Structures are given as C-alpha cells and as structure tokens.
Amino acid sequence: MERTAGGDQNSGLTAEQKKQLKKERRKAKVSGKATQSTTQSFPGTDASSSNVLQKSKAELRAERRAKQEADRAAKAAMKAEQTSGGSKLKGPQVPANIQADDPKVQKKAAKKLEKQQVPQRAEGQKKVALFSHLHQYERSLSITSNMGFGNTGIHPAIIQLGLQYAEGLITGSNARCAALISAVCRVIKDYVTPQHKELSRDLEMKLKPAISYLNQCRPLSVSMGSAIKFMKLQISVCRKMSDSEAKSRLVDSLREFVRVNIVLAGKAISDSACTKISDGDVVMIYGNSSLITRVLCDAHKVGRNFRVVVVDSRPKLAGRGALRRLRQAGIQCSYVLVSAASYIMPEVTKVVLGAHGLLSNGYVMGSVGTSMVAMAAKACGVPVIVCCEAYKFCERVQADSFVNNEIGDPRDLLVKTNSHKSNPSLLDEEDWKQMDSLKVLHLTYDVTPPDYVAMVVTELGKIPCTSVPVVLRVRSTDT
C-alpha cells in the first residue's frame, strides 16, 4: 500500500488514465461535470487541465474563431506590406536593353535568344564608359554570319528587313514602321498553321523570334512598338475564325493601320500645319522628316510665299534629302550646319520640327541635334512647332539622353582610311583602332523639354506637349 501511494505521488497519471481523461474531455458537455468526474477519478490532475475543462463549448468555439480572425488579419497585413514595400526593396524595373553592363541580365537575354534561335549580335569593343549600359553595335560585325537560312524559324522577309535596318537603308520612324508591317504581311500570307495548333497562338509564337531578331539588328523605334502592340491585339481577336479568314483579316487590318496612322494622319497634320505658315515667313527645319517636307510642299502648293532654312548635321547629313525635295517643289531654301543655327536664328520666324516620338512627360524625342535647335529658338523667342502622328505617343518617361538612347556605329564619325590624303589631320579608322584611350560616341536621339515647344500638331488637333497622357488614355479606350 505504501508503494502504491508513493508511486501515485511520484509518477502522476498513468497512460490509461491519460487516455480516459482525453475521452472525458471530448464527451463533456458541462464544465462542472467534467471537473467533478476528473477530480473524483484522478485526484492527481493539475490546475491547468481543470481550467481548460471548466470552459464551455461555446467559449472554446469563440476562442478558436478569434484566433482564426487574428491569423487572417496578420496574413492580410503581411501581404499588403509585401505589395506596398516590395517594389522599394527590389528597386525599379529596368528594361534589359539599358542594362548592357550587367552580366546577369545579358546572360539571361542570351539564353532567351538562344531559345528563340536568334543570333546575338556582337558588340563593339571601344565603348564610352558613361554609356556602357547601352548596346553599341558596329556594322562590320554581321549578325547573319553564323545564321543559316532554313535553320531558324525566321522568315526571309524579316531577315532582309533586319539587314536593311542595320545598314541604314531604311531610316525614319514612318518608313521603318511601314516596312515592318509590309514584311509581317508577307509572313502572314506564307504562314501555314501546324496540325493540332491554333493560328492565334502559334502565329504569335512565330513572330516573337522575328521581333527579337529585328531588335538585334537595330533597337525598335516608338512607331514600331505601336505597330507590334496593334499586331498582337489583332491576332488575339482572330481566335474564333478560320485560318483563311483570320489571315485575310490580319493583312487588311495591318494595311489599314498604315493608311490611318501614317497616310491619313499625315494629310490631316499637313492641312492643320499649313495654317501656321504665312507669306514672308522664314521657316527653319532640321534633318529630313518626310512629314515636315510634306507640310512645306503642301503650303507652297496653296500659294504661300515663304523661305526655308534647312539645318543639317553629320554624320548622315540627312538634310540634303529634304533640301533636294524642297528645291524640286520650287521652294527657296538655304542650307547650314547645326553649328551655325544660332547665327541664322534671328532672321527665322518659325521652327518646324519632326519627332521620333512624344514621351508621357511631354518631352519630344527626335534626331540628335533637335534639342539644340529648339534651345536656340527659345533663346531668340522663335516659336517651335512639332508635327507628330498620335501613334508615336508612348508611355515612357525620360528627361535626358543618357539613360535610354541608341548608339550608332562610331565609324560613321570617322574618315575612311586613305580618303583624307588632302587633309592628314583628320582621324581615320586605322588611327582610331590603334588609340585605345580614344572613344568615339555616336548618339542617335535626344530629348527636348516641353518648355521649348509652343505646340504639337497631330491629326487630333493642335495640343501642348503636356496633353500626351490624355491622348494615350483616349487611344487606349478606343482600342
């Protein structure tokens, strides 16, 4: 008897007693009965067990419900903290095309190109350190040298178009966009849907390597980006159509895109801009914009008597093409380089400029030198009028020409070897290659602040630069 009493005091409840206690806890309906039975049967139970058993089922259910609500609230707070503060911790999303100096990003891009069977274009060796985050390609390094015809899924029309982009045979935003749509129409006509596949999904997958290849040949322009976005939208619409009907609809819609956004928009802009040119005006233009040339020729046809000053710059000297067309139309012209724009600006009454694109913050993206001409006009109090189609408006925000730009071939700024014997002081390609410390920078675009621009003439009317977000919102609702 002494052993039994001593064992109960030292060891507490036995295994059988613990099982019986658990059963009674589950079956107990009233806390008093459960406590009484437990204390009578098992005098060694502790105070914590009796306190738990004193609670009713309703009280236990309320505690569980409160705990679940607290867990849900904690999870919701954690999720809200991740969504609000996660972007700050990770940093802003930077496009891969302006991270050429990041090995991890370039490795990921190379794997993507390899998966799409698109050759990666080799970059130039002598890059300016300030622009090392941008890609710099040289025309001497061909993109198709390791590319066999028929080995990839890229259509020959796309390959030909990419080479024309890389060699500079097709330039200008409208010309590049129209050429892209023409090549894509050829791809759609030759496309045959494989068995057990849907046209809308398979055609979009076929176009992705083509777009990547064109981007390797030359970075896509704002106009091309708008065309590609429209193209993908039209492909998604044709899901419930037959193959022949879908292909016909796609070709027609793409051609309609060119007609509406380039041809008809150019006519509307020309009619509106002609009202801003008066008799006796001296109009200054920069470079070779097909839209600006059309505006001036149409103004001359309606009987306006004015003079044009064509401002040009190296290395392309594209203004010579505009000068040739204006002279053929019978317009009196003068030709100067951009370095002399400030000297001739006092006799100018208006400056009419084209645009590569209009950014969401109101900045005008144009050929390099456009900002310099606009700044000289602002200093002399000469109004600057920008003519631009609405499909060139983009949601990108940019306030300088350093973060995002296109770097051209540096050899364009150099003199060809053995072509400067009359002036040996000029730098040629061979001398440049031997000078490791000498870097040549050839920027393609610059951005003009909206303070320098008086108005923007579009097919939608005359608007200020700050109205770009409004136009983008209206166009998004229309599509």
The other form holds:
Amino acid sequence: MERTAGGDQNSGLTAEQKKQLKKERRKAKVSGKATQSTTQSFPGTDASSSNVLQKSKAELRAERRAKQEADRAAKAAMKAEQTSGGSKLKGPQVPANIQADDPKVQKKAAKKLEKQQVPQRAEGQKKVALFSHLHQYERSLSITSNMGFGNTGIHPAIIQLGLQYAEGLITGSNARCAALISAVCRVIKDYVTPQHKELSRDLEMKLKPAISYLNQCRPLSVSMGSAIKFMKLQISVCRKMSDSEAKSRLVDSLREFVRVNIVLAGKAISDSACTKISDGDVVMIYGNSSLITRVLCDAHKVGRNFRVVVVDSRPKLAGRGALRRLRQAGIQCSYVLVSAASYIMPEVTKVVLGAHGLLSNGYVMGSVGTSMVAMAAKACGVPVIVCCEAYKFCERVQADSFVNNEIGDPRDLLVKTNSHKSNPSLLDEEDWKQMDSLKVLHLTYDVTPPDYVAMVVTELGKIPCTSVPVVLRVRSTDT
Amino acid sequence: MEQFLLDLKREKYNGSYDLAYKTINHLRKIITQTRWANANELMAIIREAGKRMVSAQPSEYVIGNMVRRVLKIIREEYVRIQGESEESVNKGSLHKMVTSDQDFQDFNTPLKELKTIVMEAVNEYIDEMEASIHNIAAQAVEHIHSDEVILTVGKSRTVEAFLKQAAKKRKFHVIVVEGAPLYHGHELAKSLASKKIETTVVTDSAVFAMMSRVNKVIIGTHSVLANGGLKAVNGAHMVALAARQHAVPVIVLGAMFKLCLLHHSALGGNEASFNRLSSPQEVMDHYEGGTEILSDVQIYCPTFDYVPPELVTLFISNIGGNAPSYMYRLLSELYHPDDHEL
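Okay, that's the form predicted alone, but what's the structure of the form predicted in complex with its partner chain?
Now the complete complex, all chains and molecules, led by this one.
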C-alpha cells in the first residue's frame, strides 16, 4: 500500500497519484496531531516520556521533510526525463503584457495579481484597434484606493514609489531605476525573516508582489528590469548568512549597482563623448535625458564652445526641463518642436540622443519622436550619436514600434471640457468621448533602426549599434 | 485697392483658395472699373496692381499666380479675336523662330469686344476654380480602397472633401497627425469622425512609429513649385521622409491655381520669402518663455515646409493625376513666359 516515493518515473505522476500523495501527507499530519493529543491527555507524565514524545514529534517532522525531498527529487528527475526526451522544449515565452487581446492569458495574469493582493488597473474604454495587443489604461481612480496595509501587504515605500511613477513625478530611466533601488533598500532594512524561513527565498517572495504592483502602476522600464535581475541574483547568493549580515550585504551591493552603473558610467560616457564635441558645433538633442544634459554641461565646463538646439514634442514637453538645465549651465540654446526639426536641420552639425534601452537586434528604443529626429538627421547627412549606459542593454528584439510599447493616457493630448483652451482647435474630452469613430493615441516609445545611428557611446567604449548582443554576453559572463 | 492691400498685409484670409478667390475678384473689378484703351494698357495696369499685391504679401504665391493667369487670359482672348490660333501666343518653337518673319503680337489694336470677352473668360476661370475641389474629390474612389490606412497632416479642405467622398463608397481608416503648434489636425479629425470615418489622432512625434502600418499618405499643399516640389504645412517634410523610408506613396492634392512659377532655393536669402516664422507664442508661451532663465532662448515656429519632388509620388489636381516631374510642363499652359517677371 505504501507507495515508494521514487516510483513511476516513466509515466509521471498522474492526478490520481498526486491525490494519493496528498492523502498520505494528511494522514501523517493527523497521526502526528493524534500523538500530540494523546500526550496532552496524560498531563502528569515525567520528563523522560515527554522527551520520547518530543522525539517522536521531531521524528515525524524529519520523516515529512524526507518525503518532501523525495517528492521534489522525483519531480526533478521526471522533468529531466522530459527535457532529455526532447518532445517539448520550452523556449523563450511570450510575456503576458503584449497579449492583452488574449482572454485566457489575461485571466491567468489577473489570478496571479489577485493571489499577490495587487490591485488590477481597469482597461480604458476607447481603445485604438492597432494596439489591441497592448494594455491601454486610462488614468481614472487611484489604484491604491482598495489596498490593505496589513502585514502581508506591500511596503509603504513601494506604494509611494508606484504612485510617483503613475503620476509621472519620477520620469527618466535612470531616475526610475535609482528610485526603485532606494525603495527596495528601505524594504530590505525593514525586513525581518519570519521563523522557519530562509531569507533568500522569503525575501524574493516578498518582492514579487511589489514588482507586480509597480508594473501595474506603470510598465517597468528596461533599466528597472536590469536592476531587478541584479537584485534577484544578489538575494539568491545570500544563503547561509545571518540576517543582519545578509541585509547589509544586499543594501551595499544595490548601492554599488547604482554607483557603478549610473553615476560612474555617466562620468565615463561624458568624458568619452566630450571628445566628439568640437568648438563651433551645433548640437541637436531630443527630449530630456539626464545623461545627455550631463554630457553637454561637462563639455561646456571643459571649455568647448558650442550651442544646442533642443527638440521637443507634445504632450510631455520634456525638452523644457533639458532647456532649463542647459541654460542654467550657461549654454546658448534654441528650441523647436519636432515638426520643425527638418527646418532647422541644415544648421545642425551633430545629433546626440539618449536611449531608454538598446535592443539585441541593434534597434534603439527611445521616447517617441527619437526616430523622427534620427531620420531627419540622416536625410541631411548629420551624424547621430547615441549615449547609453551598458545596463540598459536588453535581450529583447523588435523590428517596429507596434510589437511592444507603452500606451499612455489619451487624455494628455486633449483639453478638459469647459476649461480655457490655449488653442481653440484642440479637441475636447467631451468630443472624444461622444464620437465613436474618433480615437486618440498617445505612444510613449519608438524604435530607431540601427542604420540611422552612427555610433553608440557607452562606458565600455564607442561601439556600433549592432554590437549590443556582444556586450550583453560579456556582461553576463562577468557577473 | 488700398483696402485690399491692407487685408493682404494683415493676412485677413483663410487658406489659399480664399485668397485666390479674393485676388481674382479684385482683378475683375480692376478690369471693369479702370479705363484702358487696348490690351497693352490693360496688361500694364494689371501688372502694376500685381506688383503691389505681391509686395504686400510676398510669401503667398497664389497672388502672383492669379495675376499671371489673368494676363495669359488677356493675351489669349486678344489673339483669338484677331483670328489667329491661340498657340501662336505661346513662345514659338525653334522652327517658327527661324522660318516665320512675322513679328510678335504688339497688342496695341484697340478692340471693342475685348472687355466683354475678357470678362467672360475670367468668369469661366473663376467657375473652374470653384469647382476644383469637387473635381479632385471625384477622383477619390480611384485612389482609396477598402481597409486602407491613410495618413494625413494638418487640415486641408481638399483632403477633407477627398476623404469624405471616398468614405461614401469605401470603408477605411485615417490617421491624422495633429500638427502642433496649431493643432489643425484635431479639427480635421473631428470633422471626419462626424462622418463616421474611423479616425485616430496621433502626435507629430509618432509619425515614424505609425508609418509601418500606413498604406498611403495623402496631404494637401499650400503651393506647388515649378520643379514639382511643395510648399506645404509645417511637418509635411518629416512625414514625407518617413514615408520614403517605409516605401509608402505620397499623394498630394492641389488645384491648378496653386501651381506657381517659382523655384526654391534655401540659400541666397530666398528663405526669407519662402518661409514665414510666426509667433513663438504657439511653441512656448510667454508665461514660461519669458522667465529670466529662458529669455535668451531662440524659439522657432515656421509655418511652411519645403518638400522636394523626389519625395512626392503623385499629384492629383482638378485636371487629373500627374507625376511631379511633369508639373513644369503644365506651367506653359497656365502662364505666358513674358509674364514670369511681373
């Protein structure tokens, strides 16, 4: 009757066998409890008998653990059989966030969120058909209105971070990554390993719902993804250490990540890119990239004589932030919108762009409009230089901007009803809601093909766009 | 006359059709109200008025077009009355120049019927102009098929009529680029959506991203230059570049009165009359741009874009479709070479 735990390797555990296993486990639990109750019914027993009973408890626990290990080994062996059999190889999976039109996938994702107690965002009502495979949210009610603050809930630092992302208070890939790391450091500092659990496994479990929540507030950026991968690696390495040691080690390694990959890399890129800016240059930049403004301010400090053309676009108008920073440094600037980029391009000698991420097939992912500027530059024969830290390189590949993108709130392009219109032609929110055939699209990112980009400046040197997979391999062997 | 010049200076017209209509009405008034003895005097009067009008608003080529068209009409009608064929008015061929010893027409004979006949011809031309939008829209069904995705920039009355006409028979999608900082795209989108055409409004920055899904780009233009290039609304050049990259045909709609004699040269100071920089208020308002830190920044807000003829696939006008390389030939039908310099 007693099934050997290692049996049935060829056919795998069927549902019946799984049920049997469960029954046995329950029996063992009950019998353990029964022994407990029997000991309690004899209160006046002496120490020796209690020792014996305690041993039996420990024995039972040991037995249970042994069984669990045996089961785990069986499952692992079975999986090994399957993969060596080679009938079903699991390759890279398609992520759920680009299958918003598949109801099965969405149901699974919703269940996962519910299990993690993360509120799910409501989909927008007026979706653009071309992007039906992506989530199209509308910024309506607060996402945290129904969240609990119990012990199993998400740390308030993460909640605050998520809201800052959702409202657009923290923007820019470096800023988002640094904010994420500092919030996670706070979580780690406040973390206490519960009894009978290991820090390395439990902390990871605790961070999973936090990351799902941040993803719901605003889809993760490439820089954040890279940081999370690094975090998971560091946590898994922290075995067999005392709690305080592990926590301090984690916090130190995360701070080091920010220091090396953002601060020091920025300095290296700035030194490298300064050599490319010569006196009398007219440099065109697009939007607001912390790295690019740093490069230009450093070049100005070194004494180069150049002026800058800032190209901006609606609705974020991020270029104004860059404009301010550059003017504060004392650099002479001009300002245009992206539709006038080709008008001003004959005056420009160089275009320097920042990137949100670099894809494995050499495409540059940046804020929407980067490809427009690169295209206009190519048409006028102006070289395009992209500056990007190496931690923003990712293994994704995409050939156009439709496959994977972030759809922002369409209301950012419209004017609120009955408010003062800066321009009378602008569409009202009321008009948009009432007309069925009218849709508004607010894209966040776009991809620039590698033939528009002359060179990418990273802290590892100046490389062509197509060398991204090489760098990824080098970095993965390093860490 | 003075009132009209003031209106021109203050830009009290909306759109090139409106301006063309006003100009030709004004010229018609001049023909009827002034005293002239023969065709030469009439042409001198028109030329003089034309020079003043063009100098009042040099960036609007339609004024010059109308003046030259009227001059051509006068020449043609004069020659017809004289009994000769109209072709002789045009510059003779090489053969003619060598063989014929007949001198050029001197337009000096006073003719009584000239006034009425010229007025008739001018009225005919005005009718043709009024019908131009309908003629262009009637060709819409030829060019737009079902389930196509069409991209357009800004707001052009011709494009609006074109798309609405096609929507009567076919179902297709339109992506309208909003065209900051004037946001005419929003108006066009509203108008199209009210006729149940599937419209999506996108920002200027998303054009390259969207272009991979677009089948055709249909834009209107302010004027067509002699080499087939365009003087179009700001943002059209970026759209045309993106279309070339993705091998999407660019179709330009424009009536014949928009075709002008001038060529474009970005160098040599011609840029000043080609493009018009409007108030930077549209790009960055005084509230933000006037702060101390941003007061030194140069803000540009160009109104027009030059689109070279290589980027344009097809011109559709009220007389049919043409390739951009053929546009120069049509000039000889519209204007007389002696009128090139007013």
